[in-house]
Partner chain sequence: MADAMAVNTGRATRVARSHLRRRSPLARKALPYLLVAPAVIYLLGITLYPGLYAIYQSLFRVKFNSWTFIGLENYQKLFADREFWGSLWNTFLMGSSALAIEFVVALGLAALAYRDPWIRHWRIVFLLPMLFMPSAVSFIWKLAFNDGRVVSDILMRIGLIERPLDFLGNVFLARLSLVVTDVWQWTPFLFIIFVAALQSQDAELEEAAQLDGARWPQIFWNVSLPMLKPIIAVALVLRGIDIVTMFTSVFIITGGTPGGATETMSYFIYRTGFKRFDFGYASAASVCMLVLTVIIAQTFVKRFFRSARE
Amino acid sequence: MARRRSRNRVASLTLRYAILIAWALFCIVPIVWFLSIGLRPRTEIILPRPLYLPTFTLDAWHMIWTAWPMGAYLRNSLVSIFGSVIIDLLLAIPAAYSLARYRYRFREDIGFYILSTRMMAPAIVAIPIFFLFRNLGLLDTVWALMLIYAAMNLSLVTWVVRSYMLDIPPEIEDAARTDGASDLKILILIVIPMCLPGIITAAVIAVIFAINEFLFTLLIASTQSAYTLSVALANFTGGSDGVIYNAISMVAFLAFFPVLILVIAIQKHLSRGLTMGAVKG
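Structure of this chain only, please, in the form predicted on its own.
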């Protein structure tokens, strides 16, 4: 009986690890293949038959940094994305605390209205937003991208942080109030540290959505001085040379890799932040 249990346990572990390895390969192989395109000569990429022993080179890497203003595109992306995340957190954390703790009239209606802004199709408000930023003189600026990213992700960040705050026992805050702490002090010294995994989760989600945003970025950043990586990729067609696949793959990997490293580095906080707050709403 003990030997049969041992065999069943070994078979179960083998099947489990086989499934995990297969899933890992399913996720990793496309990334490695995509990177290999960026490291191969263009002449090998457009061959009619697959090449099983490719030649690797850094021609595409040198091209994107010499022929294109990649440094400016990367700077615009980083400033607009992380600037929008800072704005979202500064506004979302107090709003989430208000929705999670205070009792006032129309609180649930206000919370639903905040969330309902995510249900609107972006194309509906694209033209009004364009005229708004044009009248403000913010077209083709990083400030406009920062504001539009922040506005798009604010409701999502607010609700993620709110759901996490609901899992904090109110007795902890009541004890702090008994000691004379104000609501602002409680929020800064108690609630925010306890909500840190949820805040990190919301920030990472906001970064991912901002990186993937294309419509408003293309609409607002119509000149190369304000291009981000997502818009720049759409314009890397090579002119008379056609589509330069290896350079496009290298730029796309350059945009994807920092997010991958960020998610891996904080995966413990990210997984906890996505699961905590899932029961209460």
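Numbering follows the first chain given and starts at 1. Computed from a prediction, not measured in an experiment: that's the story for all the values here. So that the term is clear: the rigid core is the largest set of C-alpha atoms that superpose within 1.5 Å between two forms. Compared with the form predicted in complex with its partner chain:
Residue displacement note: P41 has its CA displaced by at least 2 Å between the two forms (rigid core superposed). Comparing the forms between the two forms, the C-alpha position of V32 differs by 2 angstroms or more, with the core used for superposition. For T55, the Cα coordinates differ by 2 angstroms or more between the two forms after the core has been superposed.
Cool, the form predicted on its own is there; where's the form predicted in complex with its partner chain?
FYI, this one's just the chain on its own, none of its partners or other molecules.
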């Protein structure tokens, strides 16, 4: 009896690891293979039968810096993304504080309205936004991207920060209030430092979503003065040469590593951030 149970345990453990390893391979193999695409010459990418052991070369890495305005793409990405996160924090922190700490009419409705903007499909607002920016003369500028990324992430940042603010015991603020501190002083000196992990988490996730953004950027950017990494990829085609995959691979990994570092840094808070504060992991 005891032996049968232990044999069952071994079997179920083996099955469990077989499944986990299988999925891990499904995750990793395409990534390693795509890295190998970036480190091989163009002639070894599209063949009648794929080549799994290619010649190693850094051609593509040199190519992305010489044949394309990578510097401009990087600059556009950085400026628009960090600008958008700063806008988000400036707007979201006071809003989150208001939603977390005060009781007033329409509070629930306002909170839900902010949340519901997360559900606005980019395609729904794409055309009006395109006309709006055209009329403002902002098409093909990083400013337009900055404004749109900020709008896209504002609901997430507000809700995540609000969730962390709710965790702060109100007694601390009450004590400060008794000592005569004003509400804004309390927000800046006590609440913001105490929910800093939440603010950082929200900012990191906003950065990642902004890096990923595709549709709006595709419509707004039309030259290298606004192309970001995400959309620049889609232009890595050399006319008759077709899609230039090894360059695409290099750019993909160029964006991947900073994101990996950011995500590892906020690992513990990731699930809470992704669910807008709903899961306290």
